[in-house]
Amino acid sequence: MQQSKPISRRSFLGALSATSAAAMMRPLTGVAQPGPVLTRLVPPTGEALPLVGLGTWITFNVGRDTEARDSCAEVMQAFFEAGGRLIDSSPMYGSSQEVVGYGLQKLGHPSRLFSADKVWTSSGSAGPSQIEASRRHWRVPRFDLLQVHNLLAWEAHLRTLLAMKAAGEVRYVGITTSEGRRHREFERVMRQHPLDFIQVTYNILDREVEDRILPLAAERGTGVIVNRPFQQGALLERLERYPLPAWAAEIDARSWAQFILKFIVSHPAVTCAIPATTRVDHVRENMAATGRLPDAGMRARMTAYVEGL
């Protein structure tokens, strides 16, 4: 089979025309976008979330640089215009929370926002004040989702988050990890506590969570958010040296970024992937990962191809 020419993420300008959606997904219409955004239902409630969200780690940590803040606001605007909802941040991410709040205010506080943040402090007693500071940074009345970041002091913080949920002060609670850390303890927390979401690292090369974590999330009806889908950009930099296979058209993937995102979100346990970016063209490319998703056979083909490069 003849291979197509490489399609660089940096030169990507087109968008996909969406065709069919996989089971358990619904097209989200009524917003300015190139095609229906694919969504998956949050297991605890049946709420529909777009399969692609927006991360802010590193990319939104721009301090008080007004020009950089405005650029981040433009990324957020493009994200919402393309049908996006979930934005994720953390106190760990420097000024990212404040920059998100700046963007939300500049955009008139879009009603479609699904706000996801974290508590990240070794002091359990300091958790509530940190959460309140985060809320003020975001300039939102409450968070949709609060997560214990990397299981730091998770026992105390999870008690706080569950109490907040019972009081109607947050809609969902969860835990996070990244880069494959502490999966055994992570699994134990999943089994013992009523979590709405987990957040883990997962992509076409980092697949450790496929063995136990993702099946357990499906078994327990827990939503899954995927961080580091592009290995902080390193995965795309590696892949863009090679041509995108011609058969990528069978899943409506026109770039390596879409190829990787489609692999991630086609796993039935995954609710949303959160790539981070500083560029409007990149967020539009990510959000244009619509159309057909790979089945199990295609996922195996994709994995073998990438591992063989």
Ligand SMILES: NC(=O)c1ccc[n+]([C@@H]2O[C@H](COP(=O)([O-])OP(=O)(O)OC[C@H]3O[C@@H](n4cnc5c(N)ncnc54)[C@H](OP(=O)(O)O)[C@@H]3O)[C@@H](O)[C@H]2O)c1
Contents of the next structure:
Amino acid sequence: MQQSKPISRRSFLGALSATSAAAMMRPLTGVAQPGPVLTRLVPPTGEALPLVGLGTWITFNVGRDTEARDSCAEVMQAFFEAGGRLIDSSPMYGSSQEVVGYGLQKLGHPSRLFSADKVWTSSGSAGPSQIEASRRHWRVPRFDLLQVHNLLAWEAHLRTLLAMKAAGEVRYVGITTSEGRRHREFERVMRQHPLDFIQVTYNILDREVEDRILPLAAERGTGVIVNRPFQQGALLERLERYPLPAWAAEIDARSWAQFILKFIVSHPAVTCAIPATTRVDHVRENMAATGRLPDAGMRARMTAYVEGL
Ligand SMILES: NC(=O)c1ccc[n+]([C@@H]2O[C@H](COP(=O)([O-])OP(=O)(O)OC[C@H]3O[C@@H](n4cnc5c(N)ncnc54)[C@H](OP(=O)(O)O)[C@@H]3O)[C@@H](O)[C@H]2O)c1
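Could you drop in the structure for the form predicted together with the ligand? We only have the form predicted on its own so far.
Following is the full complex, with the preceding chain placed first.
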């Protein structure tokens, strides 16, 4: 069993300041014109991924209705046009995988796609056929990333995914959880298995992963995808009752959505956040979270402000 020591708070905060300082030194862009999309390197390979991806859980579960599918395809088009790459789905999300596949076909299979899907079945032996069905729904030759959804039957599925990776049938392997579920077990799997990515919930009010999981991911060189950045919309609904503080301009945040996304992706262990949306204007706004990122001091100010509302 491979063991690793928790990263010390001092070295972790040091890494935070260094990363944020590097981000602060990136060239600034005008407030009205968003700058180039910000990227972070996937730790195991050094591949650059935009800091903002696209979730599909409820938003893309629109069934067979052509108008609704076209509307999702428009969101995907705006996402790719803005420089997006990572789209996340799961067999748990109803028709979402098929809707992603419909959109990819309609958009001529954008080469920049980074396809992130999951395996989600309590039967270990049913994993391979579920993955193959998902691949057909997406209409892709193979997935970039496959994750064991919510640790369900993770021992068997992780064996399958690691064998697929060894055979060149998937590029990256990971596990997911959300809303703090099974974090102790999640941490054990992280320590004992060669994961490329983990996916967890993290936002300005749900910060439990800051204590152990994010430092462990940084220490082990595991990429981190952040789900539920807006608490499924509830966080933004709450914040939008208040004006954005004037000092949000110091980090080039022009809306609450950008304020929250910048908080999340400025954590040095985070590779990308995957907000979901049904709206083209919202996907553009999320992808336009460019320019300066907050440093450690600004992150503390942002947290205190939001907690005080
Ligand atoms: N265990 C797991 O593996 C797990 C668990 C949960 C989620 N996930 C993944 O994480 C993704 C994101 O999480 P989530 O779906 O819970 O929701 P979320 O991204 O936290 O919030 C989505 C909501 O935010 C709203 N929104 C998005 N951008 C906005 C903007 N710029 N301004 C105002 N409102 C905005 C959307 O409404 P509009 O449609 O009006 O924009 C939508 O209702 C999921 O779709 C899924 O891919 C994985």
